[in-house]
Amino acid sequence: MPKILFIHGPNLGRLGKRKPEIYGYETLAEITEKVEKAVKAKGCSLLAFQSNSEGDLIDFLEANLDAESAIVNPGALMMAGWSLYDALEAFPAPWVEVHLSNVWSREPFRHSSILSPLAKGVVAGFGTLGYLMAVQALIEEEPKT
């Protein structure tokens, strides 16, 4: 069964509580359940992970290099996570960067992601629907040859 990684960076463990007017009212557990259901319906499995530590995210990626693809919400690491950049650059499968809010409609320091050029695509501003959009894009993606 193809495995999709579902990776969340710093502060995303507090979804539903932290700035719900921006990030929504669903918890990470609720979001993961919704995404897992969509992934299973497509015949895949989901392996979810969240950490406030960049090193833990890298360890998780390195331990799962056999995954078919990944959905990554790096949080603020999108702006300065150079170690995460190196790990994602070495990740052999396609991945999608997802942000719950439209980062380009927010503070100027959020307008640039060092990770986006590595991603298959970027989804931002659609709340939790963005994760489901990423699932669809990854599952319909042609396999690498």
Ligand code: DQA
Given for the second form:
Amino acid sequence: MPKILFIHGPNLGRLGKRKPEIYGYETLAEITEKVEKAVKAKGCSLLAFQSNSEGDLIDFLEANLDAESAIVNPGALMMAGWSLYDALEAFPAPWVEVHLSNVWSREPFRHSSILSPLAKGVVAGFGTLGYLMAVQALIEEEPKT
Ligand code: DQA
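If the one shown is the form predicted on its own, what is the structure of the form predicted together with the ligand?
Below is the whole assembly, all chains and molecules, this chain first.
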């Protein structure tokens, strides 16, 4: 069964409690359940991982290089996570970068992601729906002609 990675970076383990007016009231466990349902309906499995440590995220990616694709919310590592950049550059499968909030409507330091050039695409500002959009983009991609 094709495996899809669902990766969250620093501070995202506190979703639902941390700034819910920006990130929503759903916990990461609740979001993961929704995304898992969507992925399973497409005949794939979801492997979820969250860490506040960049090194742990890299270890997780290295241990799962056989994955079909990945959905990554890097949190603030979008701005300066150069080790994560290297790990994602070495990740052989397509992945989508997701941000719950519209980072461009927020503080200027959130306006650019060093990781985005490596991603297949970026979804930001749609809350949990953004993850489901990423699932659709990765699984239901039109075949290349
Ligand atoms: C975030 C946006 C980042 O700027 C922030 O550091 C986060 C969450 C989002 O999902 O909107 O931790 O990635």
